[in-house]
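One chain comes next, on its own, written out as structure tokens in the form predicted alone.
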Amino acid sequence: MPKHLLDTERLTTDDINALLDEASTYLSPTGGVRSLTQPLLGQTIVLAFFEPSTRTRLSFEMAAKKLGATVLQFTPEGSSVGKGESLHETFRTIEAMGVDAIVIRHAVDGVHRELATWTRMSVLNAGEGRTAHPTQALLDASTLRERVGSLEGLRVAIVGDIAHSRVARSNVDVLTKCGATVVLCAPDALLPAEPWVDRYERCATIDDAMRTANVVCMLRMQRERFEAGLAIDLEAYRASYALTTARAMATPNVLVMHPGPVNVGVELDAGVLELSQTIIHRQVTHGVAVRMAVLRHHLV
């Protein structure tokens, strides 16, 4: 039976720690990523990204190649999907080629789970709609664990467009399973009207959040997912929710994270990227190591 990574909800705390422990072995003493062996030699992995991606797609590709796998890129543009072929038939065609795993990013919730019900390939979720981005949550936890040790008792504020963020949902799940306290900070229009939100503390402004947080995880406004009629006053948003350089420098002990891409000048100032408390680029490095651990776990 193939092993799938569809979301984080099915991962136990022990599962998460095992993946993070393995990922740490791929991090070199000089800060890069190494491959100790090539356990996926002879296996083929397809990257099927139906939405734009830089960090996730490239890090999955690098992770697979470091482990010895053959990587094939599927692009919807120019494929048979553009000729009207159904996703189901496209995936069956890919499976028939002898592919071992498929890494998918898709805007429609449920695509990964539906595929996993019938395919012999391992299905790995590289981002789905607004509900799940499991490897991003794992790499965020990995980055924090390297910097501060145990996540137990850590206070993490998630700030920004939570309503449209798959990262926020997966991060809340993984961080709480690792013992962290999660605080949500967003205007009402950018908070999901879902029951899970009520289980978490809320802060009215980023200034309130940063007074007690150890970590602030900034999210971009995903305007491409805004419902018709939803408009945000950018000036008012920045006044209450943007991480300006002055705000960050006033709280030098608060670590700064962002899943990328950063909308500089909206949720975060350019100057913040250069501060020592900012670990955004370290997140990218951990992304390769964590995805190596995920691939090896699901394919060996």
Given for the second form:
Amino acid sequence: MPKHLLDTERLTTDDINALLDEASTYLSPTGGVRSLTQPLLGQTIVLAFFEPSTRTRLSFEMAAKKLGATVLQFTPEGSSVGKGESLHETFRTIEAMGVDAIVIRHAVDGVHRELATWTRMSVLNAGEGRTAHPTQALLDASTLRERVGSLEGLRVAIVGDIAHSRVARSNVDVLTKCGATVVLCAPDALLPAEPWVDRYERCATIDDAMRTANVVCMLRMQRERFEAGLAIDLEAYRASYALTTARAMATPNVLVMHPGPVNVGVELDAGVLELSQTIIHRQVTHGVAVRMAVLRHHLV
Ligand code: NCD
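Right, the form predicted alone is done; let's see the coordinates for the form predicted in complex with N-carbamoyl-L-aspartate (NCD).
Full complex below, order starting with the chain above.
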């Protein structure tokens, strides 16, 4: 496996399966995540998040600590970035401290790849602009695999704000490599005008998705990434694309996923979170296990 985890495209199906197999060994039958050994004892990992995060940051931290690593937090607010220090110099400084791996989330495409061209640290992508979020896609596949056994032949609809979603981009790649059929469901305004979109089936509404798919991956409407002038009529959006409690209950065999955080009352209703077909909190648990596997594979 490469030393860096920059995207999923560089992972083969065998790489993905190796990570998911290892992640499954960290999941305890009682529902939590266990740590049997501490293979990363003596290694230092820095978490550098230039965008907000709850799940990804905490689960990387928990994963690293369960494996025995020392974790340092870099926060741009209050750092020398505020004094005008360049990103390059910031990374060189972190590297010079003897850090073994940097987990990075940044809004600008390419920051992670550029860093990987020169640093001796292992670079692990925790979210990159609209482009990639490899550990999210891996944890989604891991959650599904636990629930349904194999992704082979599974029909997975990705619903909502695909245009602004790095989760969607990484997910289509991992799901396809695992043998699932991906269907895209979004209004035209929230579908990117990019060639990869044409490789996937489309479905017109959430009702179609619930009728024809085994799984729906709901996406957050990422208003903070909306271009000036992009206005969505919320009522019309909800009528065609929101997962209401009634819609979910009418199709209880369809599994419901969401990377979080959920805009409750926009793409998904609060009642859906309580249904047994909803596996959103299980995704969070898998996030820890998958990140343990990712850290172990890239650092040992
Ligand atoms: C996603 C992200 O930040 O890309 N969240 C996450 O990592 N769990 C999706 C989102 O913010 O909508």
